[in-house]
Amino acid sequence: MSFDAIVIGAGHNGLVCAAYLAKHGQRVLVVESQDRCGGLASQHEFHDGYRCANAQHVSHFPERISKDLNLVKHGFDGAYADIPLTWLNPDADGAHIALVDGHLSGVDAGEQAAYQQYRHLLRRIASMLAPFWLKTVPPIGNNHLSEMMSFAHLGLKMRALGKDDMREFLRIVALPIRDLLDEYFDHPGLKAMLSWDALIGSRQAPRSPNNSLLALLYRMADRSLTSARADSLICALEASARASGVEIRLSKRVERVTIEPRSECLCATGVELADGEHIEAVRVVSSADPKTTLLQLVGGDQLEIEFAGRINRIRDRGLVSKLHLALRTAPTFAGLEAPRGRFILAPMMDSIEWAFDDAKYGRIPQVPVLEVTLPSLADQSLAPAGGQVLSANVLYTPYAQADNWDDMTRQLLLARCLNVLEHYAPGLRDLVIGTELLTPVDLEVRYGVSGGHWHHGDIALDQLIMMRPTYGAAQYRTPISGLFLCGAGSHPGGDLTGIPGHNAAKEILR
């Protein structure tokens, strides 16, 4: 049986570009290693009763996909607005800095002028930028009219900013978040949390040159989701690609992409499974990250040397752990009477930057910051009656130990983590009755992404816009004809919205 499409990898922007390609009348398949949707996002029980999900929170699905794949109407939960952010101070009485859809709390009224000036600049550059994640970036060079008309459009929207707000885009773009965040505020807990979403899931720290701004524009380009759980949008994509007609096959590993030379070019002609079946389709797809894709699923032996070179230098190391807690009732933060949305621990931006010093090293870090969240609060069922699961984002945890990923060190990062933990919320060890530690040495076994990376690779404007994953592969194509990206090593990047999905399939079916 043949394929208009096979897709590598049942994640969510493995479904997002199957329904987009089966809703235009393709012939799809899906083929995905684990026994269920999700790759990253997958939920799973970590502990009797206790589930939860691998991947961040869904922050900024694209409200243009949920609609055109029809996700509410497949039980997608998400309600557009802004994810409450808080920042915690045990040591001073429980004082905290909060952030509500737009309105900060926390802090003096010079502080909250200077951040509603931060957030209008950036809101409007992030504003001139959305069109932009939502479409292919032409290569620089050789251009179609078309290519060329994407580019005016940057241009005319940049000149909508108008001279003032242009020009400190351009003075902006690649300053450490750091030096821009001390530009518009005092506070330091405030310039902390503010700093987040600008380093999460990289290997950048508040001080690292050309990282920030725009993983935290493309943060900001849509609205984000207040209620949305990973495993409800993954639930939503099954069923929508499903609907549109994709057959989807569970725990069948992809061994090779098998290619076949035509007309003095490598053709990608189907896959071949781990049990030997042999598939064939007209196009592959994968939303496997770059060098998985390319080294190991096609070979390097199939590629030019210096684009295999180039895709085999892709930064793609991971730094980020998930801490998963199950715990006998809910935490008391000090300070909190209500615990929603986010909570940073994480003293001042020298904290964040000290944990990352520890990793540069090959260390985990003496004290680590934390993101930390209580999914269970809006879900009940991810724990049993009176139970509660915490999950966090641990920074800096590198992907590359000095003394290996071995259990002491895993007991170590763990103890060092329910330390941070019992300082901001008092008696919490004695809630504890299970725990998960997933390093990022555990996210790429247990998931196959390179280096554990979220990301696919590093967010940093060498491995940007039409530099993802690298010249040669970041219009979704790749050298060998009918093989094609749509993972999060594709152009925008990562987190949980299905954009470099839906741009690959928008560029398969143009």
Given for the second form:
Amino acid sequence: MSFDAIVIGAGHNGLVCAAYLAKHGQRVLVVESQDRCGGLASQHEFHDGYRCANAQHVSHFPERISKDLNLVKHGFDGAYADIPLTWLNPDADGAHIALVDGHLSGVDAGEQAAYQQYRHLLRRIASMLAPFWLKTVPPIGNNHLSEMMSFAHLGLKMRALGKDDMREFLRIVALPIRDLLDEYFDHPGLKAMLSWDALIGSRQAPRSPNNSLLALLYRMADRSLTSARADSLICALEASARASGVEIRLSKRVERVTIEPRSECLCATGVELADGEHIEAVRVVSSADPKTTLLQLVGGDQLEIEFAGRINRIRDRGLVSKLHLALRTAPTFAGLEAPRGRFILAPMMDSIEWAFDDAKYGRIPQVPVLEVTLPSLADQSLAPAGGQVLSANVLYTPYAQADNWDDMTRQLLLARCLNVLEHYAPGLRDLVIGTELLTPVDLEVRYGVSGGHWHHGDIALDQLIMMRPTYGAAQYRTPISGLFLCGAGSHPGGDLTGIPGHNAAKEILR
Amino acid sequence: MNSAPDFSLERALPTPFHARTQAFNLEGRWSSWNGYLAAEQYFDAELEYFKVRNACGIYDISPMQKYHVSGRDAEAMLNRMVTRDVTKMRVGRVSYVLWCTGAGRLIDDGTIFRLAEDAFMLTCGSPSTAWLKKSAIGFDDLVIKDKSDDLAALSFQGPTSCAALRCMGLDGIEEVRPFEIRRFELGALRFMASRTGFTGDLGYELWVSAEDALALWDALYAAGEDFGIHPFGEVATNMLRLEAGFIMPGAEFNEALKTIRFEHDQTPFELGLDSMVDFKKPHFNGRTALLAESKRGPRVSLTKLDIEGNKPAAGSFIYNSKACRRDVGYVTSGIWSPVVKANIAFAMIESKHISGELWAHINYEKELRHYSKIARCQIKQSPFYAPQHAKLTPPADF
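Can you now output the form predicted together with its partner chain? The one shown was the form predicted alone.
And the full complex, kicking off with our chain again.
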């Protein structure tokens, strides 16, 4: 039995790509190594009766993909409201800062006004870039008219910003996020909170030069949907894909992409599964990260030496660990009445920087900084009645530990995380009845993602746009004829957006 | 402070044979090759040349880069890197190979020795560690060791070389065919001999651990005395290899990884090495680009020229008419060849002009006065010098 396309991995990008291909009449098979769809966003039971996913929130899912794939009909509960963001004041008597739908509370009027200015500037720039996320970025040095038009379009869009905004964009695009926030704000907590989304997932701290700003702008794209239940997106995508005729085989690990030499080039002909089964297809589309896809499933020996070298040097060592706590009852954060959305537990930008300093030298942070959510607030089914799930992103925990990720290091990190949590929510420690700590190494092993990196590679200037994952594979095609990439390692990047999957499908159907 | 600066890290090092070679190097004519002292000439380059063509000569090739590549993936790794089919090599054989960038530009040439099913030695003129490391990405069972400093090597070339080695006690050396390897033990002295070289003559290369280098030299020299043995240097080597039609990095091509200007490097097809590129192999580095080039034909072609007169044409422009209005190429290497008795050269010429007239504009000097002449060039298809005796197995006895 032969397919038009085999999609490797039933993560959200794999499902989006598969659904688009199937909607255009292709016979599509998705092969997934886990026993469920969703990849890093899939739920698992980490303690008796307590479930959690590594990703809780959908923060900017394009409306267009949702409409094309009928996701609302299939149960996606996406809304246009931002996920509320709260900075928790480490001082028990101090005020927290909340950001809800673009409005700040907990800071003085001056800061609020500055925030409106800051937000409007970023919004204007974000809407300039927005059309390019859902587009293949042409390679440099290719003079096809349609591809030149893409660059011309970007140029026009930039020009349309007006002189002041364009100058400002060029000035701040590679600025450390700290410098930008220092210009606008005084409140240390506010700055820590606003820097978070510029940094999370990549090897960057507030003082790191590179373009944390682009990561921030990417996450501000217009016309996008949010949801506090990533699971609703995954289930809707799975249902939509199946409804379009996609066949999904779970618990099947792809061992390698089969390659056949043709006179002109090498050609992907299908996949070989770990159980020995061989499935043929006209093309193979991988939502696995570029390093796994090209160096493991294909093999460096099938590639040009320079290309394999570029893939090998993709910065994809994850720095984020996931902490899941099973709580007997809901925790009480001091001074917070109705907790919802995301909480940043980092007193100031320096706290984030110090945590990064430890990580730079391969050590876990003395005082980790955390982004905390309580997913069971949005979905009570995740915990037994009365219980609560706490999920945290822990920064920065290097993939390569000076002391390896032995039990002692894990216990130490867990204890340090609990210390931080206990400070903000006194008594929380006593509520804990189960814990799970997933280090980047655990994420790599469990989800087959190289380096345990959520985004399949840092979101940084040298790994973005026509450089993502590297030239020669940035248009979703690879040097192996019939092998495509559709995961977060491709333009525009990570988070639950489905855009790489959408763009890859478009490129395949072109 | 008036102490001399310490240049110890920059200083060119003596090779393992230096204690012997320096005695011959009357004028101290050393150059630096990969950080080692290499003799340009000992005292008379032409004498050294004639020794190789008529008797035998030794050339210290210890500065060559030598890499051991071993492991289950060694064959696949090398096979992907070079343009020839390594899988066809038998154990105990040597193969001349090229390796290219993904764009099909020549990085370097060298030789691969198949020491065992899963063990190879790669030799080349300049350091390649970085490229080998990059080429190893994606292979698991692979060990690459740089043996350049541990292994000493001598190139022993000339019509009497085989007889001298037999006299030295290398039983069976006469049965070793071109591009074959054999190991020898003389008492405590153990080394490897391959019937390879860079002179186009009968010849061998001897590979020995650095500690045993002098013992090998002494044994060889003692045996070679009756056969006219003499050390030779780079100048003589350059004459010998040009007569034999062998290209040299830095003359016929600029190594691609050291080339900054666009297409100032070359492709195998431009160098006339078509037979060294095996498209039957499903994949090797540069295959796609080379396949495209093989279809459209090389833009320029390395051409062997017999130039009228006796003024060496090194550095000359080549024109398509005696009027010299439009240059169509340049000479990469040129000498007066004593054995062929002709003014020979390699020239890189625009392919579309190869079939027409070719003229070299030669500048030369006589006692500080400068002259120039326009000399007609004739294309030679085969090597300038390829003597029958070099190919015989067993070689002629002396």
